[in-house]
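So this first bit is one chain, no partners, the form predicted alone, shown in structure tokens.
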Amino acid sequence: MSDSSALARRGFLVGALGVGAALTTACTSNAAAPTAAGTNTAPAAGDNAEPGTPVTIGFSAPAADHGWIAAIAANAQAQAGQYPDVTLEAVNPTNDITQQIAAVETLINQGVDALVILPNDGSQLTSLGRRAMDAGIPVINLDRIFDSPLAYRTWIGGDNYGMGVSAGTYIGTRLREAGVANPIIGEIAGIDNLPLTQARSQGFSDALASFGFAVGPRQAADFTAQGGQRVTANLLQAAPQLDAVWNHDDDQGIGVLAAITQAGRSEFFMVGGAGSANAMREIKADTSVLKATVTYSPTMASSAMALARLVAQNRGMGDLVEKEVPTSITLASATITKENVDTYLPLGFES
């Protein structure tokens, strides 16, 4: 889940990296490690496959209190393990901003060759990123963006606005094809005061407007299954008839589906968000209201680790003409349906 603003809505896709998509509180050495189950990695391609100067990459992220964050950490570790020339220094994950700052300061003082940071709060850790950059340590800012480009060498993350657009486009297209003239479209958001939620909702509203549709009943949850179940029960009680629903987050979607089942509702279809393996299996089975999900993949952590290696070794991305890694990479939000779910299922994370 990202705090990315309009600055980070569009950019390069990761395809040119020649890498895929992945932590421990200790150090992993320069020996290639096996890929853990449920993680997504890819080997370096072309000239970048050749080992370069040995580098140490520091990693810091929030505590894995839900499936998406857990997959971020696992993917980062697994990708680092693909490279014999990378040593990973991962600090203890924490949801305490003060503790995260102290941990990253330790990595700066150690003089690591690059940092990959998923901050608890992009704004509050901007000065920390700037401190590392000023010390000559390139920072790969993962997902939740710092306030200043001076605080990072490269930002990579998901497209929150694009998620909303993908969800709204799928729903609008399906309703128009069904001949529904004035649909009632529900929305179950994440935490409303977060920029990421606001961007997702704006994209959703804009996409629906292109069909002449609008968002109807709306509730904000908290990215947890418990919160999703609670607010969905409220929404269903307030809306006796629905045509479609978008739930922003597949982790909270477990509770959303539970509330729908408990209420015995099936007159509408639903789209999820993020791309969990749980949601994909539900879509493939085609036995519930969940018919699609739009991606916000934690494989971005694997790509961030690959970028850190390239930057630390002064390499570029193999398929690009330029000699330097781009400063901004935005991942596209794909729409996963029953028709293409088998392609994306290996990339799903467990909620």
The other form holds:
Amino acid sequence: MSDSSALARRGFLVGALGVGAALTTACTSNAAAPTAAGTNTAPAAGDNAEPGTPVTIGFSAPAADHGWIAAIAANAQAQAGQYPDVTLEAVNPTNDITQQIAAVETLINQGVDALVILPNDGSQLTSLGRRAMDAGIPVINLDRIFDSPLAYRTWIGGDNYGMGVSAGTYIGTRLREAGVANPIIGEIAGIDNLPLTQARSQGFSDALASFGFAVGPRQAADFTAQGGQRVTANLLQAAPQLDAVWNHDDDQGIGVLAAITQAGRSEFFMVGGAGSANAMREIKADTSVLKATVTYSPTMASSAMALARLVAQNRGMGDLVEKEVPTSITLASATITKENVDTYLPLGFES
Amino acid sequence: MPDQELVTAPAADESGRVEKAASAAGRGPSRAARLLDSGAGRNLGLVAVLVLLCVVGVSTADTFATTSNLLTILTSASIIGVITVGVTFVIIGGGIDLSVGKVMALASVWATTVATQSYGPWVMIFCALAVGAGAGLVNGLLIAYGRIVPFIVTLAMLITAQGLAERISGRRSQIVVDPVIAGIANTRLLGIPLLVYIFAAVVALGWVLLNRTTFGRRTFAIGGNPEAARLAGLDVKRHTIALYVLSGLCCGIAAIMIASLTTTGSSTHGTLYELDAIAAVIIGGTLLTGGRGTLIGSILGVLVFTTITNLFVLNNLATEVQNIAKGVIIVVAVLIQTRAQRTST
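What about the form predicted in complex with the partner chain, after the form predicted alone?
In what comes next, the whole complex appears, and the chain from above leads the way.
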């Protein structure tokens, strides 16, 4: 019997949970109690719970001007705090790419054992990631992906295309069940310049196409409540009759919902994006047009921190056969509705 | 000698233009030229652009000319409109206020903190106005007594207000639970949203203040030539402070409006509002160097921008196309504007 399969079986039997599995625990039980307001962490489990070599992990992310990004930083901090063998070196968050480069360079010069980086722009930080890797510092690339696989050891992030697919599938299924023949489906995107927005929209229209539906009025806002309100107020004028709307982002969604209420419209249903706590409460209450949201969870930052520790300590993931952490982990985008909202509510981030 | 100010401040119409010495040469301007030279005349260019936009709107979108769409345009215009009133005063007075968007954000955040909301709507409104006026007071004091140029002071205020708003809100949207504040944006009187009335009231008060009071005349005088105004006995420093407080107060009013419209207080509110407001003031015919300008022109400027946005969403055009067209329309509007002004002189 090979070592790896023995490891795998033991891992399975004792419930040694890798990061992904630990997250599932967090979803379904109270085992992982949030350590700080609005954060989610996973306890190290199985062999990996044993303290290893002390490591210093550097962390850099954009400045939070948005609930999701705020949750990213909070989650990373909280997860690092779970490990007695981890020292966190978090540099000041900034939205200025040159400042982020300077900050990460400082971390490289300090000789940290691993880096967790959510770049303001993946392309613009690729060469720096490469330099860190060349210097022997493994880089965990969080969410916005670097251009070259040489620039990171492991990438973990959400599935933007999958978000669109989840939203499109939910809308398509619901409309087909209702027997709507030629539905008018609106889309309120985030910032159109970002590749993530384009991927979300592509997934959405591909999924709708499988039902024989297409996107009707589509406008981009700017991920803010203010932008969401403004764009939606105008979009509702453009479309006197709608059957469904997908709004890419729950932070922006607060403004979108406000505009819908102000216009007194309720003939359609809406799907959100990202899975904020307030969107989930709205879905649970079932008093507005918001009937579902598709996840893009900031818990990925907690997972990234856990992965950085494992990589820096040369450990693998408990119940995978591999001895090493994989190079790429894409989170699934779940669809949260009234039926399963209670399961996801603990993972929701406050806008 | 405050009373002397009344005598020395030149009589000005809405443009702040003093009757030209041309009459001394025995030839007054023709009647047609005088008409064109009036505030309404100079705003003809903008009115023409608005009419053009409406024609395009009616011919490209079925829903453009509906009452509910026109009210949507007015509601969208109301918040940036209120801010633009304050900015118009500051620019006519020879200054600039770059902090308006983020002062509004800070005021909205302050007004919607959990603590403030638990004291009820009046405390929220008071907080928003106090924060706005307070920020304006700091701007004014630094400019008048610190002798720092307005550009720098208000830029610093923009950054500071942004930081404070982020710190207080924890970089999160603070959701408005107070039913009174949340209800403002949903309230209609005679079918017209309350926000539009607030906008109209601020414009009316601003117009009277600018064109029918000593305060307005002093604003034109100080903006035109601060040294002459000082020599004529005006308290330039005190007046400068008052102008920035006025601008801050408008931000406070706008903060309550946006908190109601979006049901949040957020540090992301008002991003680039300073540029939108200044653009509206400029295409409205106000000189960036001060001393001359009209409030009605600024409001027309705001309406042009808001109508463009509406028109583009109605036609489902992408954001980048909207931005290109907005840039082109600014230039065209100003070209028409300057032509109208040239023919009127």
